[in-house]
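One chain comes next, on its own, written as C-alpha cells: the form predicted on its own.
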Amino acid sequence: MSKLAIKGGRPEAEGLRKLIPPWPPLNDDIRLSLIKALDGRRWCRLYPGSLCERFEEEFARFHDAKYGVAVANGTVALELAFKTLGVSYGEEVIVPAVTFIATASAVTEVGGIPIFADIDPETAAISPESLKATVEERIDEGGRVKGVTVVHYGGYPADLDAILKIAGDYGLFVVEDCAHAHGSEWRGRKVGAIGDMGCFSFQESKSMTAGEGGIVITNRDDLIDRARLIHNIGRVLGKPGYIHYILSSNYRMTELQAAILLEALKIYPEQLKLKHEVGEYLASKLSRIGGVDPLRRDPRITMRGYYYYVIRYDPREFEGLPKDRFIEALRAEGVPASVGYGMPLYRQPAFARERLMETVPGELVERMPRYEDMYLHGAESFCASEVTLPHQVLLAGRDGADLIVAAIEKIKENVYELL
C-alpha cells in the first residue's frame, strides 16, 4: 500500500501538471491579433466596427443571444444589466447565499438591496422553492422586490425552468449571473439570454479570458439601446462625440481586450467540448469512491462550461477526517484542491451591519436584512462540504481525470494516517 505524499510517500497525480496546458491559452494567432490592434493605434472602440463590435456580435451569437454589450469586467457587467433593468433606489435583488460577492455588491452600487434565498446543496444553485419562499416573504413584509439573479455556479446550470416560472408569476425580471458558465447549455439552449440579461467575466482565471473583461447579452430588443446608451457615458454611438443623452458612466471594453477574445472565442468551442466530456467522465469516476460525490446530474443540462469542478465531501465516508486534511492530502499528491468561496455571503464581514454604514446610505442600511444574523441550510451544508478544483484540470482529458481519481483513492485507502 502506498504511502500518502503528504507523510513522505510520492505523489499519486505527480504527472498532472504536466497534463494540463498553461493558463492563459495563448497562441500565435492571439498574439497577432493583439499586435495588429496595438499597431493600429486605435485602442478605444469609439469608431465603427471596432474589435468590440465584432466580439460583441461573434460572442452574442455563440451564446444563442440577438445582442451583446462588451464591458470592463464581470461586476460592472451586472451593475449594467441592472440599471437597464431599471433597478431603482430601495428596490431589491433575490440573489443566490453562495457566490462571488459582486453578484451581490453589483446590487448595492445601483442602490438596490441584495436579498439571499438558499441554494440547493446537490446542485450549488439557487433554490427554487427558497426563491418563492423569498419572494412571498418580502412581499407581505412589504418588500419591493424587483428582480432575481440566478448563477450557474461552477458552470452548472440553474433550474431555468422552475426559476422562470416564479419570475414570470411574481412580475420579476431575471439576470442569470454567467461568470461561471461560458458555453452551458439548458435544454439545448447557451445559458445567458434565456433569462431577460447574461452577465459574462473575462477575468484570468475564467474560462475565456483577456485578463479583464466581460459582456452583457440579452435577446430583448427593448433593452438593447438602453444598455448602451448607459455603458457608453450616455452617448450614441455615431452621433457627436461630446452628446450625453442620459447621465452615466464608462463601462467599455477596451479594443486590446477584444482582439484577445477574439481568437479565444475561436479555440474556445473545442475546450468546451473536452472539458464537457471529461466532467462527465470525472463524474461517474468518482460516483463509484463514495465520500466524493460530484454535483447531481441533470439531464437537462446538455453542455457545461466548467468554472470550478465541484466536488461533494462527505467525511463520514473517510473516516472523519475534516475537509481542510482531505484537501492538504489531496493536494500533496498534485491535486490543486481549494474551497470554492469558502463561506456563504451572509458571512462576509463586508456583509456586517457597521461595515454596510461605511458604504451604503444609513436609510438603505436599515431597510436591509440583519445578514449577520442569517443562517440557510442549504448554503451551509454546501460549504461546508464543498471542494473544488479549477477548470483546467480538465483539460488534461481522461489521463488527467484517472490521475485525481487515483489520488483520491489512495487517500481514502490510507486514511488511518492523517487520524
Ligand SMILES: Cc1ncc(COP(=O)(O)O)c(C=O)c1O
Given for the second form:
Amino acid sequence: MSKLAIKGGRPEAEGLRKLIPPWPPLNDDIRLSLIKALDGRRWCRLYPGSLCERFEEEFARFHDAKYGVAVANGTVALELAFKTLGVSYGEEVIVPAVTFIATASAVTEVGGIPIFADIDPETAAISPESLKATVEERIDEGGRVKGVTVVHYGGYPADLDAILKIAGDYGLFVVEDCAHAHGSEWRGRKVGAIGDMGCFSFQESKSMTAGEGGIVITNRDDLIDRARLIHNIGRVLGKPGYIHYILSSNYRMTELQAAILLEALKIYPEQLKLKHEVGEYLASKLSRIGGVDPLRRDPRITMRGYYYYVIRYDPREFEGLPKDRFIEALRAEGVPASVGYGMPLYRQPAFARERLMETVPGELVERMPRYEDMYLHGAESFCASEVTLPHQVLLAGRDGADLIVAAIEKIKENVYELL
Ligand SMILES: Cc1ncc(COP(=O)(O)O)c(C=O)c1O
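I have the form predicted on its own already, so could you send the form predicted together with the ligand?
Time for the whole complex; same chain goes first.
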C-alpha cells in the first residue's frame, strides 16, 4: 500500500516529465531553415516560389488534398473557409457545442449565426442524430442553414460517413475544423479535404507548430482561386501591384512561419505514428481499469493525430471521488492532467445576450437562439466527465503510458485516503 503523492507519498509517475520531449520540437534543420529565411530577406510571401507556396503544396499532399492556402492562424483559417463558401449575413452554420470558441466565433465574424448541435459523449464529436434534428428544426423555424462545421476533437475524427450523408441530403457544406487533427485519418484517408474545406491551426500547443499559423485545404477546383483571392486582400497571388478584385482582408502567413513549418512537416509523420501507436496502447490499458475510459474505439479511424488525449472519468468507479480531486491527485503523481474547454460553448460569457449586443448587430442577435438557456445533454455529460492529457505525453512512448496507468491505478487502490 503506497501513500498517494498528494498526501506526501512518492509520485508514481515522477519519471514521466523526463520522458516527454521539450515542446515545441526544435532541431538544427528548423534553426537553419529559419536563419536562411531571415538572411534571404524575403519575409513576406508576395513573390513567386515563396516558402508559403511550398508549404501549401507539401502540407496539402501530406493531407491527401489538392490545394492549400497558408494563413496567419487557425481562427482566420475558419473565417476564410466560411467566406469562400459564401456564408452571408444572417446565414446559419451548425457547430458542435464542445470546441474552442473560434469554431463558433469565426461564424459571427463573417456575419453568420452559429447554431449548436449536441455531441456524442463517447466520441466528443458532433452527434449525427443531433445534427439532423437541428437542421430540420432550423428549417422548420425558417432559419437559413448554410453548412456544418465538424471538429475532430482531440484528433478523433467525427463520423464523416454520417455527416456527409446528412449534408448531402440538405445541400449543406461541410467544413472540417482540424485544429486538433494533424494527420488523423478516416478510412485510410487524411481528414480535411473529405468535406468541402479543412482548417488547421499551427499555434504553439498544436501537434505541428510555428508559434502561430494555419492552413485551409480543399480538393475543390472551384473554390481554390476564390480562397486565394480572399486571403490576399482581393489580389491575385503572384501578381504584384494594387489591383484588388474584391473587398477582403489580409490572412497571409509569413515566410518565417513557413520556414519553420516546412521542417516541422518533415519530422511530423514519425511523431504521428508514435502517438497513434502509444494512444492505442494506452486506450487498451485504461479500458481495463474501470472509470477512466478512452473515447469509443472505431475501426474507421485508421490514424489519430492527437491534440488532447481524452479520458472519461466516472467517479462511481472511484468511490465517488470528484473529478477535480482526481485531477489534483493525478497531477501530484506527476501526470499533467487537466480538463479540455471545461464547459459547453453556449455557457461562455461571450454568448450571453448582453455581451452579444456589444459585438454583433442587434438585429442579428434577435435572430440568434438564447444561448444561455441551452442545455445539451451529451455536451454537459461529456464536459462533466472529461479529463485531458496533452498530446505530448504520447511522445513519452509506452514507458510513459505505463507510468500514467500506474499513477491512476495507485489512486484507485488508495482512494480512501482522499475521501
Ligand atoms: C478546435 C479549434 N479550432 C480553431 C482553433 C483556432 O486556432 P488558432 O489558435 O490558431 O487561431 C483552435 C485553437 O486552439 C482550436 O482548438
